[in-house]
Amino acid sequence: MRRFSAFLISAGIAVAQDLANGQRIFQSQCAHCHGPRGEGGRGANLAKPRLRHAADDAALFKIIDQGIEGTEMPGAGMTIPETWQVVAFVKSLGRVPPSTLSGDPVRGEKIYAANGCAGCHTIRGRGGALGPDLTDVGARRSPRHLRASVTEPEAEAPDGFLQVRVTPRKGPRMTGVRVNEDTFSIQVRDLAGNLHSYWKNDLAELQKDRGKSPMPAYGGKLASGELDDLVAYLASLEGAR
């Protein structure tokens, strides 16, 4: 019977106990990071009728099963049944009518410029490397998501993005971003932009400040209808389609 449920499921017939156990299966696996409701958050925004990486059923099913390489998104090790059913009740999110946004992303897109953002992160290839790259940021992360990042950075900081400060044995003290690590050596961007490489062994101190960030918190700096203007166009990033 199960095997008959997920030939059904991967035929695009659904039945009720399908996607509840689709739901249950979510809520204590996705939703952490892709939200109750699939609406994003951590990960990215379920909830629309066509996914950016998920064109059909069979490919939605991949990326639950195996992930999705270099980003957060890891494979979750689930029964095929299983995994069939999360693909039912993820497909059934895209019937959830979008979140309507109070900002204009066109004031939004000027206050990005006037306070500076385009100096640590890349849009659309334009931009500084220091934080990460925003070009598809509206796909990857809810709006709720995207205004906490702003305002508390440090508590909303991304996986795999860490502040490091470095102690030569000779030469200056360094604080910036880790780029990539291996045993033997570390490579590090400092606040300007600059890369430096480091052998470890030439290091006198190597501090890694999990859960810092060198972005500046944003809630006290602008207005909630700055904030609002500068959220919509953070979710209006939404990368080739």
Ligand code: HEC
Second form
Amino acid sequence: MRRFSAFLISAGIAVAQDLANGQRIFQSQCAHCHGPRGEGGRGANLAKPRLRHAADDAALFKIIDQGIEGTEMPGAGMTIPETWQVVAFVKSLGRVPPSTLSGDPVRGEKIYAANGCAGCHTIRGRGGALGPDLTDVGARRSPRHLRASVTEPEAEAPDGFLQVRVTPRKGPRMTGVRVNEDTFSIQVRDLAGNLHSYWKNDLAELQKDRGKSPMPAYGGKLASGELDDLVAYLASLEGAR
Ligand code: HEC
Ligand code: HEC
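Form predicted on its own done; form predicted together with this ligand now:
First the chain shown before, then all remaining chains and molecules of the complex.
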């Protein structure tokens, strides 16, 4: 029966009951990251016919079961039939027409270049390293999340980014982003992108600014049409790193 329902799902003939169960599980375990209709948020947009990490049903099953290593996507570890039901539901999301954005990505690329974004972000190997690599950000984040990241960076900071302020006993104070930390030492990238390493013993103070970001908020700096164009450009970045 399990095998049979897996076969039906991969043949695109999920039974109504399977879909309903898959939807119920999705709402409780996935929707807070992927949105109730899979439109994306902190997690990727799933409402599209082709998924970057899931070329076929077996790959989709594996992602849902085990997560994607090195990303915020966790493994769900459900039973085999439950996992297939969620596979069926995720596939059904891709059948709705993708939402279209009003902005112009070509103009958006110019706005990106004119506002110093590349000083902190890398796209296809070019740019600074203080902020996250944006080469494939359009595949990982929804347009709504991208817009909020630009207008209010502190509200939408991704996991793993922590702004720190370091006051050495000798030498200048410094604000930057934590790259690595263990019991005895901390490595920090300053706002110019240079890496510094400190022994904690040598520090007078180490402050961690949770919920803070070195990224400026662009909400007031860009006209709303410019923001639409910039978001359209970011959403178009789906390339492999
Ligand atoms: C903590 C937030 C979070 C939760 C919970 C979560 N995901 Fe994800 N998911 C992500 C993120 C972030 C990505 C993008 C990973 C990347 O490529 O960097 C992702 C990627 C995916 C992908 C691949 C998308 C693609 O384009 O290839 C699928 C499919 C997926 N998630 C399905 C699910 C399902 C189904 C659930 C619930 C069982 C779930 N996710 C729960 C955050 C989450
Ligand atoms: C001074 C450095 C700096 C500048 C300049 C900067 N950013 Fe950022 N950006 C960051 C850092 C650090 C983060 C991660 C923490 C956060 O989200 O606030 C970030 C996060 C982001 C994210 C979220 C990425 C994700 O995976 O969720 C997007 C999108 C983004 N920036 C776009 C831009 C754009 C577009 C510009 C130019 C208009 C820009 N940034 C300018 C440092 C910067």
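Since the model is a prediction, treat every value here as computed from it, not as a measurement. Numbering follows the first chain given and starts at 1. In this text, the rigid core denotes the largest set of C-alpha atoms whose superposition between the two forms falls within 1.5 Å.
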Check your understanding: Any CA movement of 2 Å or more for F26 between these two forms, core superposed?
Key -> no
Practice item. Could you check whether the CA atom of F61 moves 2 Å or more between these two forms, using the rigid core for the fit? Key: no
Exercise for review: Please say whether, between these two forms, the C-alpha of N194 moves by 2 Å or more once the core is aligned.
Suggested key: no
